[in-house]
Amino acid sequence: MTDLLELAVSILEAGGIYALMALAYLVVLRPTGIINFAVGEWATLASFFSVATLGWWNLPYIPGAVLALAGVAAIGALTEQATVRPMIERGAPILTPILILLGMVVVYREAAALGFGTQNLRVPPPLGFGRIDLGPIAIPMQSAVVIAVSGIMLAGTWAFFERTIWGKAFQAVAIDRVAAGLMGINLRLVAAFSFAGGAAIAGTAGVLQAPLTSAHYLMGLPLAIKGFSALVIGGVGRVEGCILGGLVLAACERLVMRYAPIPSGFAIGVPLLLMILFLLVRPTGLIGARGRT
């Protein structure tokens, strides 16, 4: 029992930072039908950023947190409108922005090496390294810190884009973005939103695994992976999915990693082959956008 529940909480804690990836590919892809594969990086500079704010400065927590997602929400949104906007202005395809942003991918990664160098940088927890002791579990604080951030960023997320009316903009960009334009609503300011959000939720996912496994200039592709493999799995459309999806990777990944007569090192493999069979079996992931089945 004691092992199941340990497992359980395992499954919370890496199923909240794959769900938070997969939602910032969503709060892009939504208004705009872009797949931003750089959210892996933005993840990466976010967290490099609270090495800094946390561990060079010595600021307090929450304060260099949100100082640290700041800076990568400004990034997001300064690339939205260097790279994404003239391309989208000028009637370009959509597969261009997806490519130039394929190739920022590689400027952040090396910005990332040159600034802060190549090896993994500590990021101090929240709370400690203490435990929190459950009934026949202790469960690590910085677990209980993922846990209990990703839940409100995905709550917060999802009332937004269901109880307000920015939210219910961006819905109107994602339908039909000339109709929505023509309704009054400022498509350039949805846009540049998007980016920046998306950047502040995968930045989430980077400082709240930093502590985790430190901070490393190479840490955003397999963020990215597993991102994009809960959100093929969860549904491309709604925020519901996106935990869903992350929830059901964790749980394959870390069953895999534990009971799997594998080396560990073989779970990397998990997101793509559960991927890649969503993809043949039930394109639409388990919940598909409002409409479909």
The other form holds:
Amino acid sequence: MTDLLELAVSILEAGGIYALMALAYLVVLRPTGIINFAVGEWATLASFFSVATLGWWNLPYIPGAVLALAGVAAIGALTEQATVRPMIERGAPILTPILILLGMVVVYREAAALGFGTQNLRVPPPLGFGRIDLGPIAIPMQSAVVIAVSGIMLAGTWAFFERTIWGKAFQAVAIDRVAAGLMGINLRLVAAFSFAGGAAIAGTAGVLQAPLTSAHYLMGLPLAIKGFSALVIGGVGRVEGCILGGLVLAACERLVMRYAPIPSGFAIGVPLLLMILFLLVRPTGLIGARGRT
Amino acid sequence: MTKTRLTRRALLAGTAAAATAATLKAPAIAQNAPIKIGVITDRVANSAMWATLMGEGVELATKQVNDAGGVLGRRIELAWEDDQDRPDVSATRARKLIGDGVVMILSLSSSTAAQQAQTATLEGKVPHMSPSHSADTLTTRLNNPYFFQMGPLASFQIRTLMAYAGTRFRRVALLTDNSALGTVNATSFRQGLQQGNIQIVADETFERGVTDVTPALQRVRAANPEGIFHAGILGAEMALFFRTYHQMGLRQPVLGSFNLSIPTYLDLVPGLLEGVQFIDVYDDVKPEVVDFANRYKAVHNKDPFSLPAYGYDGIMLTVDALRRAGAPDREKLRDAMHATRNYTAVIGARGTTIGFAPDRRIGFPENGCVVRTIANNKHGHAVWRGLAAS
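Having seen the form predicted alone, could you give me the form predicted together with the partner chain?
In what comes next, the whole complex appears, and the chain from above leads the way.
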């Protein structure tokens, strides 16, 4: 029983991180059509920024974390303006910005290594590393923080898309970019906002993960892979798909790690196997997109 | 006019005097080209964490040698190359260094990169040394008479841990990560434990980038081992292990490889490594270590540990071999390296020395490891040396 409860916490925690990474892809992908593989590096940069704001400057946790996320959001917006927008405005095929952003992975990574070094750096947790005792289970404090913050972020993003006019504008651009432009939606602003938002969401995953593992300039790639897998599993369309995809992926990984009669290290193949499986059997994912993409 | 002529004469005389003085006072060292030593490091990838720190020792030793007049009347010049911890790139960098005329190549990045670089040093017939690598297979997979391994083999590490703690355990868990070195270390640990008739009741591998190790540690907990042997090397995954170990309330003693001698862990998970016992080659009461520590501290204003010492010894052993070779000739240097006996390095337990037996190219002595324990978030003194108590 204890094992199952611990696993449930572990699945919610990891599922939250994966869902945020999937959401970072989605927020950029839906209005622009661009798969941005640099989301992992955005998580890395935010975790390093939190080393500076929380570790070196000793800011209180919330202002420090917000400052780190603002920093990476600004980088996201700048990236869009400096590298993606010129290509789009020149009528380049969609593959061009995807490749440019793939190149930006290296730029971000090298910049992080140059700026913060190659050593693992500690990020202080907001509430320490104690445990909350709840009857038969003790929930690690940082796990509770990860679950709560990722839940709030995911719910907030869902509300943004579903309940605000800005969110509707994003949806409109996703459904028909040309028509949305003709209706007066500022496509440039939507693109810039999607990159800034995507960076902030990926950054949140990085800032939540870093206290558990440390900030390291190579931490982005595994997060990017898990996020992309969750996106494919959940469906490249809606916030609910990211949440579901993240949770399904985390559950499969953890159940394989715990109960499959194979070394736990083999769980590294679970995201890729699931991704292949979904692409073959259900390419739209568990929850498909609304309207035309 | 007179005044102008006098000034010109004075200028000419002064110039001539200065040139003569410069010629007369120039040390012999400046008349010869420097001796080039190639260093393949990793500045950007997985092994940068330790390669960078070893590089500090390499630079410290080079400065010390050059400040003392160099070797064979010539300065040492380091030629650095970055292999990004990629085996294919490492071989390419080794070829470049060979083309640049280095007499020795030190490999500081990963074992797999050093393994691949050997194809180039074997082909180019250039002495090649790994100051720190622990992979048992580095000198066996390729019969490269130019390659020398100075670090403590993983099999030596597990034998030392077994000598120290083996009789206390009959059932243990073996943990590692899926890095190349972590996998190699775990293989040696597994063999050592099995040879010691110690049952491995849980054998878990953490993937790079894992966000939670709870399921793996649940398997460990369910297997109820008496101790946990950790052969992993990845920093983030190690930090995650120690956090989860404490959060799950595990109590089994943790025994680790030489990777835990990196003080970074004390910063990453402060207070969570209390009581951890780990292998090291840094015996801090040894006179050579004290001398090295003073020199290092004077430059870096911090206490050193094993990693800079490996780099320092790599250069110092090369310089010692160059002196014995009598000339910066690759073949003579190779012979001198292989003839090394009883070289007292910074690394190694008190009373042990580095030497290459005629039929082996492994320099670190089997009894050269020490066991240290972490207390008060600091590395304690050695509590065990070699394969028997001292």
